[in-house]
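Below, in structure tokens: the form predicted alone, a single chain.
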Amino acid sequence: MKFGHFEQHGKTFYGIVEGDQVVELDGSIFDSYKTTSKKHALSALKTLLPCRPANFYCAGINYVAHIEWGNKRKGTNTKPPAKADIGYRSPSALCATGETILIPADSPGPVQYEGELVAVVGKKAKNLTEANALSCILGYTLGNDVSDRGWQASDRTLWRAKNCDNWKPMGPFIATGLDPLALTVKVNLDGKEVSSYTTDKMIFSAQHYIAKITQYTTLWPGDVLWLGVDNATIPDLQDGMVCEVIQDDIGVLRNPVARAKA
């Protein structure tokens, strides 16, 4: 099944998305809802973020090519994490598929876009095992984590590296019974396809961040964990580019590329 949320007229409605069409929900996908008699044309529908997260997780470095092509561009000798790293992003910086991705005038840059898998939290949890992380999931939507490569390596708490405003594109849909170990994910610019990757080569697992995540803090519905990405992230986004990240169960993420005038 796959979720989406929707605006049409000024009304918000989640609802299922099939093929071309929106079967119009009562209710909310984190609460309860019920299936009503309305469709709707997906191309009629605004497409919104699927969620609003009171938390927004994401995993540290968790690809071992992602490692290497950062050590051959910056020189470094950077090793495979020995656990998991969980950071933060602002939910501040979300932004919906069709939304414009804004450098600042300022930005040093290269920015760079990295297309991830995202985790949704369906339901509370707490204190949850690696063998029974996932029963707290709804399902998985996609991301776009762009980054400031310039900041990043002057910004301690990559406050603006990562954090800027549109520079957290999620969507377009929350797509259910995925095995996120066993999903192909590609990143296009201007059409042409330049990064794709499995899951599969996570160096942690969805269960392993989530079952780590609750062993300390609470997850709750709506919550979202991105869990890394993979290759190269280059070329870098430039003003006029539309980048759009996607995986074949959960659609296409896609947005146009600006930069602000100084």
Second form
2 protein chains.
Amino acid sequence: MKFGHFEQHGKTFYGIVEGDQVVELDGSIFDSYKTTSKKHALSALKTLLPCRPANFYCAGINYVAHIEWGNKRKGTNTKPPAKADIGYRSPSALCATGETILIPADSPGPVQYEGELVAVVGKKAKNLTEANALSCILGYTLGNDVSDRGWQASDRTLWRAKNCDNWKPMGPFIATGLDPLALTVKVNLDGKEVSSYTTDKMIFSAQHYIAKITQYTTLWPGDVLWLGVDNATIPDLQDGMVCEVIQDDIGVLRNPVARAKA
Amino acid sequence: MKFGHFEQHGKTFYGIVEGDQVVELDGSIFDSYKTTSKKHALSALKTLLPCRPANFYCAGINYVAHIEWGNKRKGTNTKPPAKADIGYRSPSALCATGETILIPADSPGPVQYEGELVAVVGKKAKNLTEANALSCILGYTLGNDVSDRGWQASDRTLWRAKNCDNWKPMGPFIATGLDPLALTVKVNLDGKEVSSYTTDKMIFSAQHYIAKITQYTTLWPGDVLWLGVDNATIPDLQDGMVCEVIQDDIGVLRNPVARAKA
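Starting from the form predicted alone shown above, please give the structure in the form predicted together with another copy of the chain.
Expanding to the full complex; the earlier chain stays at the top.
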């Protein structure tokens, strides 16, 4: 099943996506809902951010080939993390599919992008084990983790390097029933594939992260966990490009790129 | 004026605190509200978290005497930050006054606490200047930034060092009309004052942080900005202690401490 969050004529609602049709739901997919008899053409609706997380967790580094690429590119010697220490991003940076990734005029760059699998929490959870970790997950969506590598090097924190407005596109839909370790994620730039990787190569699995997180903090419905990226994603983002993150069951997260005028 | 968020008989509402009385409001202090004719004894109400932020900003290091104390204690040589690079905490860690700061059984410690002034955003804001920065602020509350210094040293991120459940008490109320650079914040442990500092010694002012943040990201109603702590806060937190953060206009943020059994 594939859930989405939609707007039409100023009204917002959750829906189930069936091909090019959307069945309107009454209620919230994070609480309770009923299926209605209303059907819409997907193309007639505005696709919103699928959820608005209270807590935005991000694995950051979670694939070996991506670390090796970064080391080669920057002449660094970053090792794979020894423990699943989760990081954070700011929900202020989220935007939906179709919205523009706006690069501030003073961004030193390079501005890079990482197509990630995102686990969406559906149930309040604490003290889960790896064996039952996925019991709290409603489904999976896609995220595009945009970063300015210049600011990442110059600033004490990752605030503007990772969290400028619209630097965290997420969506388009939340697909249920997937195995988070058996998916292929592709990244396109201007319609051409620039990267493809399989999620079985995660250093720490979604299950492992969820078990570790819930040892200390409660997960809440609508929280999201971004699970990292593998491989290189080149070339860097430039004004006018269109970036896509694709997983066949979830859909296409497509966002144009624009650079603000100085 | 002093706003609070309250619960009584399962109903939640915002109110204006007048001495030991609360005037019930109809609506949200972050949107629109009307004063009602209902008055409650403050003691008859449960005081809730004053707001549930979408984005939880935290200055971290923002006072020189606190940096010097940390350096002396740890034998480090941390310099005052050169730029106002904002950090983040996770809203999952927030709790209201009266709730228990629970130390996990495996916390290596020491567990420390920092009584901070917190600016609460009332209006959506982007591209503010220092001169008009405070126009987006509804008022000020207090925060207690609890940290495990062992995990802070051992982990790649601050996740469990700073964001365990209930490690970010915030409240009790939101006071309006204050000058954020002219306040005295006190910290008590078991009823005895252990620290007192004045907010005029901030390295970067609230205004400066807000101007920098809104250059890159939008501030939203209910977002919070924790502004750091000055001086030493000793001794470390132990099971059974009661920690208070106090500012006369805002009130007393009081939280007991308990250590989980292994």
